[in-house]
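Encoded as structure tokens, the following chain is the form predicted on its own, with no partner shown.
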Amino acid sequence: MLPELVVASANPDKVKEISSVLEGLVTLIPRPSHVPDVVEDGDTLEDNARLKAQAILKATGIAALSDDTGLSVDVLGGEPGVHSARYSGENATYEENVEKLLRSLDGVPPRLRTARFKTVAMICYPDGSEIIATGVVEGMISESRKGVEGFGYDPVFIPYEGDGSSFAEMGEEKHRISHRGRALRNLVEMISN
């Protein structure tokens, strides 16, 4: 029988990449529709992580998966980082997240628009114990946006182990490389052991 698990994600993108990257390896139970948004405000993405996690748990009474990403850019010291999500403000659409991230990278020559995605990933269970695994993929910003699948980011990330595409460009093959599909599987393999 396959782990049981609620989805503390709001977000119908990331709870739809979160489904295909565990298809077959655990039961998803939707978020309860009536639980209302978690504030984010953490420092960490593992704070994150684990404020919408409790906050599902606490709700349902039954294990909670949630995570959290950030975007960090080496030549803008890290940003968006923890904030990625709000990186133009509370609400922000991801077009103007991607907006403000390539303004910010305007004049930048294409070596130093390296860059990394790291997913934090965990699952709080109702005796208080806790799993955390992580999830990291390098590359570089593209100078414009590049694709149409995905979401966030996607348009102008370009991960080093890929052909050159953007996430955005990849489709399905996203998932074997991204952070996301890491930190998900990386927490399966601790669950099952």
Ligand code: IMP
Contents of the next structure:
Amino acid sequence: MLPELVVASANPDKVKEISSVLEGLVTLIPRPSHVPDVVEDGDTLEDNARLKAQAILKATGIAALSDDTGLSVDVLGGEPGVHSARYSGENATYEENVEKLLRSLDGVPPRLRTARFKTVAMICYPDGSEIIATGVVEGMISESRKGVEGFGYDPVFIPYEGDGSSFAEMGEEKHRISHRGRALRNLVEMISN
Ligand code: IMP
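Since we've got the form predicted on its own here, give me the form predicted in complex with this ligand too.
What follows is the entire complex, opening with the chain shown before.
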């Protein structure tokens, strides 16, 4: 029987990706809709992943799976990093965040536009134990948006392992090399051992 996990994320774009990567590997139970959104005010991706997983574990009593992701741009000193969701302000849209990122990098040449996505994926269990895995993908920020798939910063992130396409031009192929795909597969390997 496959392990059962409640998905802690309230972001439908992330839930779609998590379901796609973990299909056939675990049984995912949807996040109960009555649980309010968790305030992600931790100092690190790991803190935020734990806040989300603990809130859902507490509400359901079932092992909870969370992921927290940040985009670090070298020339911006690692920003937006843990602030990726609210880079251009509280309740910022994906579009506003991408716009701020492109503006912050205005005039920066391609060789200095290096960046990486990092995901921390975590399972919190009812007995108080937890498992943590990470996934990273290296790439660069393009000078303009390309593609309509994916979400968030995908239209401006070009992974080095691809053919020069942005994540938003890749569809399902994104999961093979993405931060989230890697973190989730690492997590599943840990629970299967
Ligand atoms: P979260 O805190 O893990 O929900 O992610 C923070 C923000 O990072 C999101 O609001 C998105 O803007 C961005 N983000 C997370 N994952 C991805 C991804 O796979 N591609 C592009 N942007 C992402």
